[in-house]
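Given as structure tokens, the chain that follows is alone and in the form predicted on its own.
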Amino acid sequence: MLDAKTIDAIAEEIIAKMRAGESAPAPAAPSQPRRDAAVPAQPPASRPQGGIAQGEMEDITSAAHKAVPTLRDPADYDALIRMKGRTSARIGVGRCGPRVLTQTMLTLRADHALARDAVFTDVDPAFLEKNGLFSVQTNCADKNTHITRPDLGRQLSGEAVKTIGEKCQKNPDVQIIVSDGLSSKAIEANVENALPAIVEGLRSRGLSVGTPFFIRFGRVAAEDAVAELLGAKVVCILIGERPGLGTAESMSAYICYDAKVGQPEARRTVVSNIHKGGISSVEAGAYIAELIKKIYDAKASGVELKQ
């Protein structure tokens, strides 16, 4: 074992070398980039490459950022770019030994943070007011209960039943509901454009539309209780889907004819993947209106619609 005097001498020698290194000129930059550097693979000079203005901060969760491969020296760069343009999956990702690059890890962590925010934050009340949606709540008392007790998210609270009964039109052809589900960000990103497109599309097809409203802490089957309460022939709930690492803003529409509490899920018709990287909200709204008219005329939804 080294004594204290020897340890002090070794420490002084290390400090002296560090000070000498600080005053020494910096070594010349290597001619080749480091293989573990967290930078995208450089395309040939003939290919245009995007960038950001000086002083701006790049959004590492943006589609443009993710579209740049981090795989070095791909056999066919153009083919890789075309593949990345068709999917949000993480392909063309480079590695340094067994680990992913720093850039990839930072993007993963940023996407995970967006997903958590989508689940654990509430829809802004100002957004609901702007879109003319009054709010009611299920039997979930808080966000933790909403996540851990899906059964309570399917049930309307007593106060909700009273409010809906007072404010909503009875016996409409179609009743539209908006709910946070598992992504508040999906609602804020899509409803403003999708909801008017659905309402106008239905009215232009001669269907009466009930009073749209918002259900906080809701699950899909909450629409069944609303349909029974209001006597709606068709009910449609626009709800935030469970976010992933591809997007935290995906919304779906679940549509059902003559919905009843406790019915099988197979009776629902679903339009999913509504977000800026999937079906745009305006396009989805127009399609949903057309689909609801088809369901209304056929008096069937889900698997029954195809029989």
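Positions refer to the first chain, counted from 1. Nothing here was measured: the structure is a model prediction, and the numbers come from that model. Just so we're on the same page, rigid core means the largest C-alpha set that superposes within 1.5 Å between forms. What changes on going to the form predicted together with the partner chain:
- In the core-superposed comparison between these two forms, the C-alpha atom of Asn193 has shifted by less than 2 angstroms.
- Put the two forms on the same core and the Cα of Val93 is off by 2 Å or more between these two forms.
- Superposition of the core reveals a Cα shift of 2 Å or more for Pro69 between these two forms.
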Given for the second form:
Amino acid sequence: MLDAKTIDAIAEEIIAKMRAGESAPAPAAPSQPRRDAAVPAQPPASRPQGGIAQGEMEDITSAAHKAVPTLRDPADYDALIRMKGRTSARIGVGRCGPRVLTQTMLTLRADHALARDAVFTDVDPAFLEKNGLFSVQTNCADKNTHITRPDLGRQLSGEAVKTIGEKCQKNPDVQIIVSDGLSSKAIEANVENALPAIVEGLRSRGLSVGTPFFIRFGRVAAEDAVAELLGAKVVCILIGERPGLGTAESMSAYICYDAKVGQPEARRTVVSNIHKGGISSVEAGAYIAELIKKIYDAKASGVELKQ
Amino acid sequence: MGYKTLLSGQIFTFDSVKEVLAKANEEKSGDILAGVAAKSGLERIAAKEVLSQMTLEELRQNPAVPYEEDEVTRLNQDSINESIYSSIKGWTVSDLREWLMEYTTTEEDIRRVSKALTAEMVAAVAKLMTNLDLVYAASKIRVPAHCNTTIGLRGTLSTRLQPNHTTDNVEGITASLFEGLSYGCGDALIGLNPSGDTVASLTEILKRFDEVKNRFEIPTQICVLGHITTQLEAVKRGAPADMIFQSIAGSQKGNEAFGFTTDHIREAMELLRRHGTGTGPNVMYFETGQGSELSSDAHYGADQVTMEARCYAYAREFKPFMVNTVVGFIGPEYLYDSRQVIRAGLEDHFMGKLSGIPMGCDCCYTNHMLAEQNDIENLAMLLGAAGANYILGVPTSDDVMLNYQTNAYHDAAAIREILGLRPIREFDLWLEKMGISENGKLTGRAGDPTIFLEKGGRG
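If the structure you just shared is the form predicted on its own, then what does the corresponding form predicted together with the partner chain look like?
What follows is the entire complex, opening with the chain shown before.
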């Protein structure tokens, strides 16, 4: 999701470009004849005609692209830019008859494809290897089971229990886990920065950190089974959130002190919205380490921490 | 007592009415998750066959949740018109289905019989209907309602304009609102889901909606869909509201999980009667959706269609202005793919209309479901044909706050034109006055949110 500042900055830049005459007027739309020929319309943002202009390729899913209104001949162009700057909603898009313009439709479909791919593709094994994470699986046998059986996504498979037992340090102060959840893209976009920052931050605060690993087809509460299995005092799962069209790369951290299988959700402390347009992965890593230390010292998380 | 049938050389047995109802359901991932679904395609049809021969009396005597334990059951059972009921209690579910389809069965006839139907009967007949049956039967029944305007009359298709914003920025919300109005959306409701549930935030947004509604003399309703307790507090402190909203479930336990009781609803109706900005008499807005009871473990071993029908039985006690099934919001563990979500949308709309409530549908999907915009456009067309009171409208189909997709602001205009429908009369006249539409078609000015700035709106 774009924050308001970013949107404002983009909007200002676009207005400045318009003023500087960098854009050529687009042809009037056949379905929307100019209402008042005496008043020259503000030039709508032009798209390169006939393909790629001057070697510059435009990405229709980019924030800069989306900030440009495609509505032809608005009554007040500057106001429209201002209005677009105040919301990330897709307004000022225009129409052909009662339908959306081709470009609008394609941008939407591209964003949806990105979100769907984030849910339905796996985290790249090479990525896990590069980040030193071995992989285990929940009781979900495949992706379809994963999205339809949240109960199975909270349970470790028999083989996972065995592997974790063999490979992981027991009774750590803190156990970090990474899991795909509902977005593999969130993991690939954020873990590389966030994980070392958390581990470093915890070690520098004198806490022992267990062996991190990856859980395929995981739900948040899978961390409870891991905490019980390894005797970790604090457990933290970095997990991909259900993608929106604004971003498919949002990751969250769910942290729990003395986690038990079947415990109420309210016992977890959550750091959400970790992605480029939200909390950056580096910033999130440092913050999570600090938060875990606080939880460790307080011996409490979730609503119990607040009280 | 048990039930038995022979089908294709196999004997199928069922222990209870609840089991028959559950297994007679079309396939839904939520029923599988709950462990109540038919184990095979043939068992599903066996259950349908048993259900088709079951009498309405047997269904009445076997509510999904016991009368003693559950307020929803009590409200439903105690409101049945006994004189009409005694004339139909011997009908089988098959009789009811065929009676609904008959040319000789009029809208008035259905409205009358509706007074004697419990939720389990409504759910049962839906389970014996094909998708076209659901569209056809629903198209016979109109349930209009009046707050400031009347929605749901034959020949109309209305929209709820949903200008949600990630941080509830009131200027951003207004920008999206103007965009929606410029496409002819908003005749059922201008209704926002707030991202923050505070009295101050709700009040600020309601004041802006009220200001826009009055400045441009828009014949419509306004509502901000916070928790009912937050809305009550806002209205008590003077916030303008035509309606009060709450999500509801098909059991008392489910409603408790939503954090409200029936007393809250009665308090809201009384508060709006004395301090609301709407004329009424219909001032409540409810939302539902198959699967919500299972998600709060409040389904009592019943299937999600039966629990959904119980939401409507509960809703009708409060004569709402609109009931909205947010059909695909809940996710693939309840409605797996486009086939299931389209089926659920048609079932919900039919069951709502048969229950006698002013039903519309948020034709929607999340990004982890196997559904896409094409499917939701299909559902909106089918519901337009079925006579739904309203669908939703958001900018370019993408709700940036709730992170799901529903119908675009554009869609209603296309569906209305294709099916020969209009917005409600007074809103249609308003659109013409504003130069947004002419004879039911968008004009050259339509789709431009800045036309409201020319006329004195804040930009």
